[in-house]
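Taking the form predicted alone, here's one chain by itself in structure tokens.
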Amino acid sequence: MSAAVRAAVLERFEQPLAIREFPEPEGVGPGEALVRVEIAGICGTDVHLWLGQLPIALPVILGHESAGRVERLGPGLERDWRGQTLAVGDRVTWASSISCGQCYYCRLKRQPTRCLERKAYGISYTASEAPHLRGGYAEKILLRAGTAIFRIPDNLPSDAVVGAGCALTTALHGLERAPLQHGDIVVIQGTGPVGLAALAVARESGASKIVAVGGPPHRLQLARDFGADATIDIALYPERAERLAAVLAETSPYGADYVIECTGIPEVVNEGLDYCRDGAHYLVLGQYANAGNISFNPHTITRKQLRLSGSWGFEPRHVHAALELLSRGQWARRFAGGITHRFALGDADQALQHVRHWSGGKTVITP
């Protein structure tokens, strides 16, 4: 009889996560890997999923940014995505989604994050169907064949990998699609994980000055720790006109060269356009879930000759790039230090609500 594996399951939107037991797979198929989860990050997208703002099938084991140790390897799986030898006991992380490689977007348009058959761990797989274990809020996860698995370097702590989470890979993809110029003045809207990751990538890309707009105070302190030259507390500037004046005071009378939206709040997009100088670039990075519509004046875009870009998800090569970035300088320390709260698996719902209410920095589950 198979051993039982505990997992935190989203069974109904806006209802507490339930702790359920699932049978451990008796066999691991070709190309698959069974991994004991050691740490799983709570992503803002998990909150959007809990709120029902993305169309997913329930029940689902949440969690798409995780690290753990290999317990079993299926036949044929001998190396990770980077060609390094894989063995039982290795510490690994993995790309959260798999694209088909065959559809219109994968082959012809080279946009695999828009794959018509793309599936993501912790999002796309219903826990009611075998093999059940397809999310990170669990003691173990079964990675399907074709997953981009990465052996974590011995000198890189798992806290840094999950502390960076999918926020860093998302930021790397976004700023790759819309590169900033060396010396650009950058404004980042939002000081959550995506905002901090965008800050790190902007700093690595040669930004001359970075202004972070957000809150609460502990997140603004994290932004300063990550290298923000100035922070603007939205609680101290509650009106949009006040925030605009504060941003312009930090970016010259003309505004920023590059503005990155990292909040997931639709209403901030209009405000971000105001932060842009004429001819600036505006990157929408945080609107991953359908949180609603806004109205705006398109004349702003033409009059200011703005360049607008969007970015969705990331590819395995961005996981590689994230691991490379974390391996140099102080980024591993900074992202690992961004973890402020740890919860046991049995307290997964409390952890999720903790993130929902912006009660700390990065929050993780340690099954």
Given for the second form:
There are 4 protein chains.
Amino acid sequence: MSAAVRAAVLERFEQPLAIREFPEPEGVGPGEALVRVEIAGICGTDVHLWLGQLPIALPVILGHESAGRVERLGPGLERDWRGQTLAVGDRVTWASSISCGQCYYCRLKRQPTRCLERKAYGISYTASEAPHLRGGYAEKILLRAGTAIFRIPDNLPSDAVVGAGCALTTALHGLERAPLQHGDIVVIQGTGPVGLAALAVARESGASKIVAVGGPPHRLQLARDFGADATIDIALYPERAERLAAVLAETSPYGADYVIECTGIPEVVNEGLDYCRDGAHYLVLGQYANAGNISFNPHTITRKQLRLSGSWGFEPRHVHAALELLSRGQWARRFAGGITHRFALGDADQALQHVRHWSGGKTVITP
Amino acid sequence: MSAAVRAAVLERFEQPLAIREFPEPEGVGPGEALVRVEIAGICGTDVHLWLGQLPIALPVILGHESAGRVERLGPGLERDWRGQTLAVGDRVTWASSISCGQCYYCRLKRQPTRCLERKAYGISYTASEAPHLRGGYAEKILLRAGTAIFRIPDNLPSDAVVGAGCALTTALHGLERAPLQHGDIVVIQGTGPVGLAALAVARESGASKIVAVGGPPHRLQLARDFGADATIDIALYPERAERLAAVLAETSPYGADYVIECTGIPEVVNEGLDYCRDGAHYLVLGQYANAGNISFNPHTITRKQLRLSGSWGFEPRHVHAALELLSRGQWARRFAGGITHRFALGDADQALQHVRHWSGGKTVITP
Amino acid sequence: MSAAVRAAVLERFEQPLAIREFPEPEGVGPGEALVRVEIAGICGTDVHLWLGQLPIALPVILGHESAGRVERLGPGLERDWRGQTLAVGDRVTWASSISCGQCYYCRLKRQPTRCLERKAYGISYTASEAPHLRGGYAEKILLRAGTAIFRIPDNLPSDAVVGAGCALTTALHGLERAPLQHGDIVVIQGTGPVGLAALAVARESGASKIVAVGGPPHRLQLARDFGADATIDIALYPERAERLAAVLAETSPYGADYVIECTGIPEVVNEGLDYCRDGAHYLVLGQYANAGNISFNPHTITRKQLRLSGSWGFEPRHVHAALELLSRGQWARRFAGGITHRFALGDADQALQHVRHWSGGKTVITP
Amino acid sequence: MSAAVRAAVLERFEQPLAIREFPEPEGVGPGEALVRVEIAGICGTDVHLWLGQLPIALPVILGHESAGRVERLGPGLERDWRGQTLAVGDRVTWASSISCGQCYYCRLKRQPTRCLERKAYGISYTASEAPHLRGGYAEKILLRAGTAIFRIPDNLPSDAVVGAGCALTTALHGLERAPLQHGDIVVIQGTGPVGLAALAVARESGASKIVAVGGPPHRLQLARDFGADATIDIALYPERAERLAAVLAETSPYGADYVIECTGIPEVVNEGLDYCRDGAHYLVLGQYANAGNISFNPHTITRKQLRLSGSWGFEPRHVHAALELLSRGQWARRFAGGITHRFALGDADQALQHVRHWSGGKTVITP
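Switch from the form predicted alone, shown above, to the form predicted in complex with another copy of the chain and output its structure.
What follows is the whole complex; the chain from before opens it.
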């Protein structure tokens, strides 16, 4: 009989994660891979899922940004997404979602992130159904055929990959949809993992100056290490008008050319539009969950002739781009260094609660 | 002593326009032109100005979309904006705004529509200051040096030019900032002058199908004449869910590729985003005045990975583009035919009140 | 034993096509379809293939733009590329090429038209290898699993589909890569099938005026029916300087905003660049085969700050776009009417020689 | 009587520059400025002008990239192009060209670099006509009203400004017209001043890797200091096939995403297209003079579905962007350090001959 695999399961919204055991798959089908999870990131989205702010069916093994080692490979799975050979023991990561390749969005609109049949590890699979192991907060995960698996380059630590997490791929997708122009002055709202990732991509994409608005101080220190030219501590500027004045002092009297929302707090959107000079671009990167409505004046969009963009998730090619970025300069060190807290699998709920306070750097589980 | 020139003046918000007399300018300075107004359009923005929804100083001679005949030309003004010779008696129109050409927006950002010193005829000049005659609801207007004046081609009736009005130039600017892609399925919210202008530009820019949502029936008839493939009468679908279903039946089960807001009613923005397929473009063209806030969920932008754009006003080159468009196909006939009501200058207030009910086609004053 | 299927085969470059018989496939594998060809277009590229100007392995059954009726469907093939049900007897067309979906170009660069493993019906398959039937100049064709098959809408005649041929999908791809801007004045070099297709797409994409340069007169008549505002007969302007003057008289003293090369003759490129105003776009659509070098001055690109673009082939979504375009307005009638010559399969060589003179409209084989 | 001002004059093509004396202007008109030149760069274009490869009227005081100190300011000239106060003694640089602001290109096409009336200091003004002093190889230059003058920030040495020269503004314009995408692998052909400037802009615009192909070794050393990830010495790879193999080894087996031509040698264009992966962008930045024709196959553009772009000169806002770039990071030090040779005004011809050998870094005259 098969061994048991432990996993942390979200069984009810806003209730502690439960540690459950599932049978290890007896066989591995064509194209599938069984991976021993070595490190699993806790994404802010996991908190939103836990709060019930996205429509998912429970129970779910959370965890959609992970790395591990291949334990078993199904027939036919001989190469990773980039065409590199794949073998048992290889260190790998993978795109969290699989698109169908056949629907309206995949075929006609080339937007697989909005695939009508899209399923994401750690989000869309109910743990109560075999083969159960479809999330990263677990000792092992069974990857479906068609998963975009990436062998991690030898000189790139898994800490860097999971430290960057889905924030980096999401930022790469967002800034691909709405590119920076050379010389743009950029403001980033939020200095958590998404903000740091956006900062990295903006830094590598032609921003002439980047101002990060966030806190607390140790996150601002990270932001400076990630290349922010200036940081504004929201604790020192508790009033919105003060923060605006501080931002304009760093950008121009008229505002920034490009503002990136990375907080997930709906109310900051209006403040972010204030940071925009007329004609600026505002990228809504952080509103991944439905956290409620705000009072909003659409006249602002017309009068300031703004451009607003959103982007959802990422495609496998953004994982490739992320691995490439992490292989350059100081990014691996920076993102690995962004991991400030580590928890054992058994303490997954404690880890999640820690993230919920939004004040740490990146938090991970090491099953 | 100089003759008197009559004009309709907005002296107090929400109060009737007053007919006042101003002295005719005795001389015409270098680069200036005195024009006898033959036709002046009443723009929806004039209603918003009357309501006090944009920050202007009173009294103002309203009217920013007009045509007339040159009465006097100042020294040095020998050619129009396109380099054509200009003479007394020529029929002309002009760009409503003048930009400084020197500020942050004019120079560094190439966005003269957001010029820090921008002044618009019929909006930004107080009638109490000489030379007073800076609006179109008047027998004559004195154009400043630097105004982009266009001689109207002989075969293009002034009715077509003013029937198109600033709506057409604004739509050209908006769709330049956020271009359609060939084959896009377009929904237009609103079938007033702005909606019809957007319809014309979308029709000429590669839309494969255009659905106009509006009313009343005679406006929908105009929309069909302007090339709408389908019209949805909001009186027949009083519920938002019904309208959405009617739109999806005409676009795709997922919505339209491009939606253009042309109503000026803040609440329609949320409905317009419903009409968008994921990844669609939403152009906010109608929110020219501050008509208040709505309850809005920014998560929508992220989840549907939308693009929203605004555009403010237009540049002289959009007047050129409008005159070119009007010279092609049926557009002159259509836009001239869109004028449904004409009033004498003395009835300017009555004309404005008529527009305020938003149900006619284009309304004009013929001083 | 299986029946014989007749096909026209290119066995040696510049030699007459041979009519050969191949065994009809006994079974149809998973995802495959056997289609009875009803109409097969002769593309200019077929002439270039016949001349040996593209690197292919012989023998080949030519024909990459065809339509027919489904005779047999392999297991699992129940829907067409757009998700519509597919049944024996349905009238269909298909994308001529299959991309691997896994290589550098397919995955990382999203350019499946340059797939490293791309294979095209009528071009890339040697007829000497089973299952032989991989080209359109044949009574039947066996479509591989993964072919993008499209059920042709009932009200769209096959003549329109093949009359448009790969020229229309190629033009759609080209103008997608280098979009027109609303109001662009366009010159099209060449009035053969590619020129007419480019004309159609330009007409539907926002061109304000289209000038077609070509001949002979009946092709220019077709061009006007396709919406050209002006045509220039090269027989009336035998000198390059004369043609340039004629073009500038129709565009502007400085040239056109967008010029599309649709002739396949290398020398016309220099002439086309003369037609460009400074800053114009030049789309090289017709140089599908290697027809040799020209003397060229790269200083022109810098001095006129031009943009040049090429595009190769098309993707399945362009077949969808073509079918949509053909369903609108007069396009089906126009493209069907562009077919000027029809030949029986046995006269395939005669048909090819006819196209070789470049003077007809579209020529087809009706097996 | 006025003092004499010495200048180096191109009187006949391919003949030594002559040192001539011109009268110092007695008065300075409205908007004009008299500037004492402190440093004047010798641009590769100056060599092409000397060779007669661009159509200009002689005699000409060469020099279109210079910096100096304001000696006299005409009435009304109180602020520089960015709105900063301007006073006698201020250190300034200026855009080399003035556009009319009224022609087809300035108004309708927003391409002032192709203004029909454009005039450039050091190129378009004949020295035989008063006020003579319209070039940088001189003790003083008289700037026309309308010149875009920039006060140089105090902490930015003139060496950096002229070391960057028009190469940097030209590169900024070129990469604005054809933007890099984040992560692009870039090859730069040429390691002279234009190549180094392109390298700087590519580095600041999102290139993930930059390969510089050029020589001799000290220029390659500069390229590495400017941020090239790899350099290929053309002396070590004398054969084109060898160079191609060396480039592909550094980019991908299929080539680079973006290639920038910075040599001015027509023949390198074909080699540069070899460096392009299919679908790549090729920016022709260096072909500023007419240096003759090449044998070229336009089929390459179609088959590889390339994009080629050119750009001519720059606008005042690119001078602003250049000054901003020079104020960041190591760029001022790098560009100032790129100046390898300095000559007195009296040795201007010797300086020009030195540049003609294309092997130094930046060469300047210090009048």
